[in-house]
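As a starting point, one isolated chain is supplied in C-alpha cells, in the form predicted alone.
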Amino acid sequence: MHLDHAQHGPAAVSADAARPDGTRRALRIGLGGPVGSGKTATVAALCRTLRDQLSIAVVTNDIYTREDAAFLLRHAVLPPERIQAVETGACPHTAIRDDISANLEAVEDLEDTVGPLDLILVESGGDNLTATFSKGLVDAQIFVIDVAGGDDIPRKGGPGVTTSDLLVINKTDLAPYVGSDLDRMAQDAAQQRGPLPVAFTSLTSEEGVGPVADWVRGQLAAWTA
C-alpha cells in the first residue's frame, strides 16, 4: 500500500532557503539507499552530467572511512575543494535523520567556501530501506536500489521506497543475469508509490544516468523559479 506523501510535486523553497546575506542557498538533495546499491556512483555519474551547467559540491557520509568521498575524488568528478566527507561514527540514519548537525556543518562549509553552488548532493552511508532524511537537511531525496538485490525490494515497501522523491532501480543491466524481472519491479514501485516518480538506470554508460540527471533539472527549475 502506498505511504501518503505531503509532496508529490517538485521540492517546495524551505523556510531557511535564504543564506544570512539574504541570497538563495543552494538546493540540497539527498540520495540515500542499501549498500552497493550504487548511491556513489549515481553521484558521480551526475557530478560529470551537470558539472558544466551548474555549480556543484558534494558530502558524503560513511561510518569509519571516507572512502565514498576518496572514490569522487579519484575519479575527478569535481575538484578537491568541492567533496567533503563526513564520519558518522554511528548508524547512517543518525548523521542524516536524527543529529544532522555534521551533515549542516559540512554543506554550510561548502557554500561559504566555494560557493555560490546550485545544487549540494548529501550521499548518506549505505544502510536499508527505512533509511530516510531529515527535512531540516535536504530539500528532496532520493533512495537508490538496485535490481542485484532481489526483484521483491519495491513491494517489501519501507520508507525510503515510497515516500522518496525518486526511487532509483539501479544496475538494470544485470537483470537477465540476477533473475530479476524489470516489468514487475515497475508495477510493484507504482503500487507502493502512487504518482512519485521511479527511474531505472545503468551506469554502464554516461547516459545511463539521464533520467535522473533530467528530475534534479525539474528540481532545481523549481527551486529558482
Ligand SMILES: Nc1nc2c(ncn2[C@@H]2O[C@H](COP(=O)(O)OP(=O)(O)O)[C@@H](O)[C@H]2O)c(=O)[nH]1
The other form holds:
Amino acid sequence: MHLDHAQHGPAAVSADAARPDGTRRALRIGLGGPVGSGKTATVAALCRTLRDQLSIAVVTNDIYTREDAAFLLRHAVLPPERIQAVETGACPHTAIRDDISANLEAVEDLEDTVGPLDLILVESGGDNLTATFSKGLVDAQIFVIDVAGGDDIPRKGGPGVTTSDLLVINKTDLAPYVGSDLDRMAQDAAQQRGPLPVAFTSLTSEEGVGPVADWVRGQLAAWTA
Ligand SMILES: Nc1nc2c(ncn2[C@@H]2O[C@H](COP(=O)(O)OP(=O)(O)O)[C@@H](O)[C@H]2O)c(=O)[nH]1
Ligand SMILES: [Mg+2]
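What about the form predicted together with the ligand, after the form predicted alone?
Now the full complex is given, and it begins with the chain already shown.
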C-alpha cells in the first residue's frame, strides 16, 4: 500500500485499534528516510524524552544486522526487553510496506510481553525517498531527512517528503558547514506538503528532539481520545 493522504487530519487508524482482549493497543509510529539521516538518533532521543511519561517499545529494521537495536541497547534508551530487531534480508521498504508480517509479529510480541504499551516506534532500515510504511503496520509516519543530504531534497519530493505525517529535517547544526539554506528547505517543504507539519531538529542537544516529541504527544492525544 502507499500513503493516502486525501485528508490531512490525524493519522488514520491502521488495522484494529483494540487487542484481542479488548484493551486498546499502542499507537504505532513509523520512522523512515535515507541512510544516516538520523532515524536511530531520533528514536533514541524520543525514548529518553518520553520514557518517564509513557510506556514505550521499539522495533528496528536492518538489512543483514541488528546494528540499530544494538545501538539503542548500548545507549540504554529503554530496557532490553522493549527493543526488538527485524532483519529484513532485502530492501528495507519491502518489510515495512509489502510483506509486513515480521514487523507485525514483533509489534504484537512486544505488546504481549511488555505491554500494556502507549507507543511503539518502528524504525525502517535506511532507504530511498520513495519508502513508506503500510497503514496496516503503523498509524502515522515520520520521514527523516537531513540538511547534509542536500538542501534540494524537499524540492525533489517523493512520497516520504510529500505525504508523511511529519517531515523531520535533521542536523540543522551542520547547515553552515554544508551550505544548506534552511529557509529554502522550509519553503520547498511547505510547497510540497501543504498543511502537513515539518520539524527542523538538531540532535546534538538533549532538547533538540522537542518538536518531534510534541508532535508524538499530539498524535497520542488524538489516538486515546
Ligand atoms: N551533527 C549531527 N549529527 C547527527 C544528528 N543526528 C544524527 N547524527 C549523526 O548522524 C549519524 C547517523 O545517524 P543515525 O541516527 O544512525 O541515522 P539513521 O541511519 O537514519 O538511523 C550518526 O553518526 C549520528 O550521531 C544531528 O542532528 N546533528
Ligand atoms: Mg538507523
